[in-house]
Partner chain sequence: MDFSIASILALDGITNGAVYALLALATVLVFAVTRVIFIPQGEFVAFGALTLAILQTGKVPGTVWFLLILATLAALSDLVQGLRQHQPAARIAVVMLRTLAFPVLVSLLALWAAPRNLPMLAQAALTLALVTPFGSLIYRLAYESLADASVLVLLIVSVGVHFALVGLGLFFFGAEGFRNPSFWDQRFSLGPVVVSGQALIIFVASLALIVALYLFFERTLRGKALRATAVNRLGARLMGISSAGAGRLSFTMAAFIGALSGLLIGPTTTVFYDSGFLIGLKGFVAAVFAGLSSYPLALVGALGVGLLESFSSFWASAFKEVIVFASILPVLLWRSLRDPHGEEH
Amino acid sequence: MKLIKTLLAGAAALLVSAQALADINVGISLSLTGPGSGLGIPMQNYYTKVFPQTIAGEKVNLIILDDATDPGKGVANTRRFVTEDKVDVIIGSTITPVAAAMAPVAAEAKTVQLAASPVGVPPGQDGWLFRLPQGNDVMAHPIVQHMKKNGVKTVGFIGYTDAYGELWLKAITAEAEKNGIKVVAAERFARTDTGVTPQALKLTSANPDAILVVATGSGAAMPELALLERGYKGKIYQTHAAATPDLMRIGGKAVDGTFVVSGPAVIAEQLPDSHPSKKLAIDFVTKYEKAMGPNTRNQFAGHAYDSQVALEKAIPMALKKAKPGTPEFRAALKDSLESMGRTIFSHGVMNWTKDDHWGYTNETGVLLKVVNGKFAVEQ
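Can you show how this chain looks by itself in the form predicted in complex with the partner chain?
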C-alpha cells in the first residue's frame, strides 16, 4: 500500500514538473455548487468551451476547481494551486466572501489573483489582487451625470441594509457632492422585508428630485412600487444589480421610465457606436452564444472573457522577462497588468495601475431607461 502511494506521488510529481517546464498554468476556483453556482457555471462554460488553448504561442493549462461557495474550500483550492500545481495566475472566485478569503493565500505565494467579484480589500493589502467587475463609484458616475444634466438638485436613497447598500450610499454621496447634488434622505430595508411603506413615506415627504433604489435582481421592484404607490413623481434610478428582466417581471408597467445603470457587456448590440466597449462586447456575445446557444449571455461569462483579454495582453509582456512557472514570471505578470495601460474590456475600459486595482474608467457605465417593458439606452 505504502509503495503504491509513493509511486503515485512520484508519478504525480513528475507529471506536474513536466507541465511546469513550458506551459502556462492557470488555477481557476469557481462556485459551481451552492448558492453562488448561478454565477460560477457560466464562467466555467466560457473557460471550457471558448477559452483559447494557447496564449502568445505558449500552451495554457486550465485547472478548474469547485469551491462550493465556501470560503474555506476556496482557501484550500488556492493552497493547492500554489503548492501542487505551481500556477502562474489564479482566477476566482465568483462570490465576494470566497474571493476575499483566497486573497491572502495568493498574496503570500506572490501570485496574481483575478477576482470575478468586487472584493473590498483595503488598498495596500490588494497588491496581488485585481478585480474584473466594476466598483460602485464607476457605476455611480453615469447616474450622477444624468441627474446633473436633468437639473436634479436633491436625491433620496433607499437601499439594502447590507454591504451592497452601504457601498452604494458611500459612492453616490461622494459622486453627488462633487457635482453639487445633495443626498437629502437615506432609508434602509432588508431583502426579505414584508413592505417598505414607512420608508417610502419618509422619502416622499422629503420630496427629493430623484431617488436611487439600491437592491438586487427581483428584490429591486418592491421599493420602487412602494414609492409610486405613495404618489412619488420624480425620477427613479436603479443600480446595475437591478439591470435584469426581473425588474419588469415583478414591477410590470409601473416601472416604465426607470433609469438603470448597467455594464456594457450584456447589452452589446444596443450600445451606442461611440461606446469604446461595443466591439468587444459584441465579440464576447457572439463567441459565447455560439457555444452555449442564443440569449445565454450574462455578466459573469463576460468577466471570464475579460480575464482572457487581460491575459492575452499581459502574458506576452511577461514572457519577455521570465519563463512561466518561475517566481520571476509571476512578478513580471503583476507588473505587466499594472503597466499595460488603457485596455478595452467587454465590461468597460480598464486601466489598472500600481495604486488602483479596481481600474475601470468613467467611460464604463451605460445608463438604460425602461421603455415599454424593455431596456433602451438613454443618451
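The form predicted alone, contrasted with the form predicted in complex with the partner chain above:
Lone chain follows.
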C-alpha cells in the first residue's frame, strides 16, 4: 500500500510539473510612471481587466513590471523576464528608447519582443523584434497626403531628441520631399523638458505652412501650446503617439483643430463598413470601455488588444512544434508570427514576414481632427 501511495504521489507530481510546463509566461514591461505613464497605464488596464486567462487551452501568466519610462529599468525588467521568469514572449515598452534598450537582451535570449512603440534598431538586429504600432513611414503617408491636399508647401518640425523624434524627422522629410513639400525648420527637446519657448520662437519665426509635433501621451500638448501662445496660425499635426485623451485633457480648447494621425482603433464607429479593421476595432472598444468606462478608448490599449490577436493566432501554430517554457517553443513562436499571413488588427492590416517585422501598409493610417475636445475622422 505504501508503494502504491508513493507511486501515486510521484505521478501527481509529474502531472503538476507537466501542467506547469504548459503555462505560457508573458513578460510585460510598461511605462506606468514617468513621462510615458499616459501610454503604459491604458495597456496595463487592458492586460489586467480584459486579456484572456488562457490561449489555445493553455494558461497564460502575465508578469507586468513598471519600467518608469527609463531605458535602464526596461533592460533590468527584460533580464529578469529571461533569467528568472523564463518567459515565452516579451511585450513592451510603450516608449521607443526603452523598447530599443530592451531589444538586444530579448534577442540574446532568443525571445520574441512585441514592442508597443515604433522602435528602430540597426539592420540585422531586429530578428526577434516585432512592432505592434505602425511604422513612422506608414503613418507619415496620410499626414503628407493631407498637407498636399490642403496646399501646404513648407513644414516645420518639433520633436524629441531621442530615437522616436529622429525616426519621425527622417520619415516626414522623405515623404514630404516626394510630394513637393520642404522641411524648413527642425527643433528638438528632451522628454523631461517642461518648456520649449526658444524652439517655439524659432519655428514661429520660420513661419512654415504647417508644423509637425512629435511627442507622446501627456507630453504632446506642451509644445503645441507653446506654438499657439506665440501666435502660430498654421496647421498643426501630431503623431499616433499623441492619439490619446491626454492631448485634449491637457491642451483643452486650444488644441481644437489639431490633426492627429492614428490607427483605426480609437475611432471604430466612424470607420466605413468597408474598412477591414472596423469589426475588430469595435470589438476592442466594446471590451475596453465595458471594463474601463465610456470614452476611455486609447491607441495604446488597442496595441494590447492587437497583441492578443497576434498571440491567439501564433500560439496554436507554435504549440504544434513545442511546449511552452522551452527554447524550441520560443523559436516556434517567432516562426509562427513570421508566417501567420494577413491578419486583421484593430489598428490595421498586419502581415509580418521573415524580412518585415513592421508589417503594416499605407492604407493603415487614419487622419483625425480634434473637434470640440474629441477625435473625428478628417474628411
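The term rigid core refers to the maximal set of C-alpha atoms that superpose within 1.5 Å between the two forms. Residue numbers count along the first chain shown, from 1. Keep in mind that what you see is a predicted model, and the values were worked out from it rather than measured.
Asker: Once both forms sit on the same rigid core, is the C-alpha displacement of His141 at or above 2 Å between the two forms?
Answerer: The answer is yes, as the C-alpha of His141 shifts between the two forms by 2 Å or more after core alignment.
Asker: Taking the rigid core as reference, does the Cα of Ile95 move 2 Å or more between the two forms?
Answerer: No, its C-alpha moves less than 2 Å.
Asker: How big is the turn of the smaller rigid part relative to the larger between the two forms, in degrees?
Answerer: Smaller part versus larger part, rotation angle: 24 degrees.
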